[in-house]
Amino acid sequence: MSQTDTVSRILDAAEVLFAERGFTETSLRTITSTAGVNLAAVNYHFGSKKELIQAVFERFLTPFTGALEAELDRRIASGQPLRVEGLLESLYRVGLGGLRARGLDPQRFMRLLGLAYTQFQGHLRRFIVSRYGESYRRFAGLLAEALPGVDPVTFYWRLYFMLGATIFTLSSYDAIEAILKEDFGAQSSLSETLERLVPAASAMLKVEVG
């Protein structure tokens, strides 16, 4: 087995197990057993469980932020005014869609992001901020510019309300889609769900308090 193959098998196993069980509940021994490698391989390639968690997120976040940055560059270069709906479309269609194009599961990515908030991992937050903070600040800054009448604290909360709704919807997509089919006899693909999410998330950011 080549080193590249070993790393991929470890990441594949860790990605699935972390998403299903959580970070704390998943042991390195469970990961190595699932991947079919020994514990020394994890220590050799990643150094520690914390660094393995970071590598799993890097696997998603690097292509995600790369696709999003390129799309933001394209929108800015067009000279058209940036609107909330367009920015969210970039986030959902291009950013998350870019993961699917690379064979990565955006639903699993959302489950991992949700766990990053609910199972506090200080090292992970520091890693994400140091590696991808500039991309986040750019996107959030453009959203804020598109909402000139919203004060910073209100914008902060609305942004996290929107992100929370996004993470819940996509991480729970299979269950929600099953309920939709059972209760309404209807179906919605992930792409269609993302299209529906744009106006809903936009309204969450733009709502005016009377």
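Note that the rigid core is defined as the largest set of C-alphas that superpose within 1.5 Å between two forms. Numbering follows the first chain given and starts at 1. Note that the structure is predicted; figures quoted are calculated from it, not measured. Compared with the form predicted together with a further copy of the same chain:
Annotation for residue 94: C-alpha shift of 2 angstroms or more between the two forms, rigid core superposed. Core-superposed comparison between the two forms: the CA of residue 25 stays below a 2 Å shift. Core-superposed comparison between the two forms: the Cα of residue 190 travels 2 Å or more.
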The other form holds:
2 protein chains.
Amino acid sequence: MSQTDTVSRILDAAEVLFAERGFTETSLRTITSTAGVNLAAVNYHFGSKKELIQAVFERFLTPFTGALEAELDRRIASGQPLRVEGLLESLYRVGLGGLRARGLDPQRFMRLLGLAYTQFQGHLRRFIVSRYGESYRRFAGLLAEALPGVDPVTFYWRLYFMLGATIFTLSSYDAIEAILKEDFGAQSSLSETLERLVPAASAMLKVEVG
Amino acid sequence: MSQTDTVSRILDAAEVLFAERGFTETSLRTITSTAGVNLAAVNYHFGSKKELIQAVFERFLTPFTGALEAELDRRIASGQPLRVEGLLESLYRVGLGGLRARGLDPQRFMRLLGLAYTQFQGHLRRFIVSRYGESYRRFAGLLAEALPGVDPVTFYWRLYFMLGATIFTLSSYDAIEAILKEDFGAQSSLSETLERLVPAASAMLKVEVG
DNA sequence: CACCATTTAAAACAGCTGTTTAACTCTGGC
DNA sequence: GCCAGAGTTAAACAGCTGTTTTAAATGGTG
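Shown: the form predicted alone; wanted: the form predicted together with a further copy of the same chain:
Every component of the complex follows; first up is the chain already shown.
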């Protein structure tokens, strides 16, 4: 088994298991046995469990932020003024299609992103901010420009409201979808949900209080 | 030390520690030593760690849902038609003031509620749904009545968007507040944030797509 | 073919986990 | 004043955790 094989087999297994059970609840032994590699391979290739967690996020976030930056470049190059709906569509389309094109599961990505915010892994938050904070700030800045009437503090609170609605909903997508299917018999897809999320989140960002 | 003393000392310590670090990351030894009681007291009084976790939630949720039900009764008895903003205000006012009046910390409540949704404690989700699902359905039903133009499936998705925005934001309230203070020097309070949340969430629930 | 660094393997490490046991202390009722 | 039962205590339990060690195997290069 070549090195890259072992490394990516570990990442594959860790990604699935972390998304299913969380970080603390997933042991290295579970990861290595489902990956079919030796226990010591994790510490050999990644150094520690913490660094494995970071590597899992890196494999998701690097393509994601790369595709997002490219999409933003494209929108700006088009010359048209940036609108809230368009920016959110960009974000979601990249999160959905951009990851899928690279063979990554967008729902798993959302679950992991949700975990990164709510689980108590200080190192992970620091890692993400230092590595991908620049892309985040760029997106937030463009969104703020598209909302000239909203004062900065209100804007940032609403940005967190929007992130909360997105991350929370999508990371529990399977559970919510199952409930709605049982109660209404309504089958829905992830892209349908994002189509509902764009106008809802836009309205939340834009509302004028009087 | 009387029994009630030991029981409530354990609950106090567990509540703080769970909210700070999560369930798996908090050991019974940490809980009992900060509570100043013997390790075996948890298993003696609660049976197991799982049941301790449920007891912590029970102490929060029973007063919360009780106060919410009373508030809804009051609103209905007033005879005025129920509006979205009013219902959200009821929810938040009860979560803030109702808990505080009982000596419970609303921010800790929100952190714990966030954990209940994102941590992988199947028993906890089942416990909460079976115990407090009725109140949840009542509130959701009244909110749906206040939104006659929104079809049921869309309504439920938006309800989850709203819950996500609320739980996510308030459970990370301290962190977000610290960032905004550093960037804008803007001191803000929990009740101010809820005042921002009411119109934002209402707009999200009400928006008409065209 | 032989060399050597890279990679894998099995085993052991110390430390922590939730839970249980058995002995002990205390308190309320007779 | 005593005794049953509730409450507390320290100790031990078995099992799991991330990490390290030591040795064997592998695979590309001279």
